[in-house]
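A lone chain, given as structure tokens: the form predicted on its own.
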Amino acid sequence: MSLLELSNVHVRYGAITALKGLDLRVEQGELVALVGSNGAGKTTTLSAIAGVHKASTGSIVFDGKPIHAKRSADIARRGIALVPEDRGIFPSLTIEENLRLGSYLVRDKKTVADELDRVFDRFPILKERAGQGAGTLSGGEQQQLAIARALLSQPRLLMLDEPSLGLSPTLVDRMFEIIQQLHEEGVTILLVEQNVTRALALANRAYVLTTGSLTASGTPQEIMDSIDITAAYLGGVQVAGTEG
């Protein structure tokens, strides 16, 4: 049984169908990449899983139980954490206050303290500046804060939406190092990423979306062999052996 499974999921915004019968699965311990051009439906997929936007039809099952009709808060309690594209930090709160918001579902104070120590060890810049306002952080530091906050909820599935977006090349390298480390430590990750090549280099499996429909899926090598990676990023994915 997969940890997460989407079956024939459609999501509509009024007259627009953003997802058209999406099938997707994530196994325990996997890093699964979801790639495609802007507007392909990648963020909508994460939003549907997190309960931000409800699936119009189809099913979303997490750990054997349907969640597509659940509220976002209930889904978070089941162990799904989303780091959104805009990072969602609270700039007027301190870094530590932002982090503690991530642990609001964890009732044991010692567990919270231990997890806070762990994220400070992983992200030393956050420890150094714990009392500062989160709004004083750079883009890369804000991304680290957003991921650290999600980790404090002890997620069974961590969903990352464009974690390298807007970062300098050096910070992009650091971000992918962090994602790789988390995966090696056993964190199950669903990664939406604009940098297709870097995402596939980390992934166990991948899915390619084009205008809301699944175009290709498989291992990273199978994806590389079957599609034009440039087209996957710019739109109009072409599968090997086809025209147009």
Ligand SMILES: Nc1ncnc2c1ncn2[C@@H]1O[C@H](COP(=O)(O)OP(=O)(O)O)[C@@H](O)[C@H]1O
Contents of the next structure:
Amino acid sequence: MSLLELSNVHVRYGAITALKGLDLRVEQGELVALVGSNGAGKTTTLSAIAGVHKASTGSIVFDGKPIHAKRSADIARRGIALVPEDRGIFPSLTIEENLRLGSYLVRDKKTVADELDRVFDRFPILKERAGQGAGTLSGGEQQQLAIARALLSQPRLLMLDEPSLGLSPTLVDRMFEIIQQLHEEGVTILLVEQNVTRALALANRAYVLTTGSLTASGTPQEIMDSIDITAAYLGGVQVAGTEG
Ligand SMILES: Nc1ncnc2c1ncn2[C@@H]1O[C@H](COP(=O)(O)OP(=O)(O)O)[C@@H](O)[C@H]1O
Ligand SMILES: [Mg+2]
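Structure of the form predicted together with this ligand (previous: the form predicted on its own):
Time for the whole complex; same chain goes first.
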């Protein structure tokens, strides 16, 4: 049984159908990449899984239980954490306060303290500046804070929406290192990226989404073999080394 399984998921925004029958699965321990150009429906997919904007038809099953009709808070409680594209940082709260918000689902104080220590070891900049306003962090640091906060909920599935977006090349490298490290430590990750080359380099499997439908899926090698990577599909998609 897959940890997460989407079957025939449709999502609508009024007259627009942003997802047209998506099938996607994530196994325990996998790093799965969901790639595709701007407007393909990547964020919509994560929103549907997190219950932020519901699927209109189809099923989403997490750990054997349907979640497509559940409230987003309930889905979070089941262990799905979303780091949104805008990072969702509260700039006027301190870094530590932002982090503690991530641990609201964890009741045991000792567990929270241990987890906070672990996150501070992983992201030393957050420890150094724990008492400062989160708004004083750079874009890359805010992305680290957003991921750290998600980790504090001890998620069974971590979903990252374009974590490299807007970062300088050095910080993009650092971000992909962090993602790889988390995966190696056993965190199950669904990674949305426009940076196809970098995402495929890390992923166990990947899905290519084009205007609401899958155009390819499989191992990174299968995807590279099955699509003309320089032509049609990469029209609006970033490759490694480009900024945007
Ligand atoms: N809140 C919304 N209201 C109306 N249309 C939306 C909304 N969010 C996304 N869309 C549309 O749904 C499609 C998929 O968007 P999105 O999931 O954000 O794509 P991606 O994340 O791949 O760039 C696009 O056509 C977009 O314009
Ligand atoms: Mg998006």
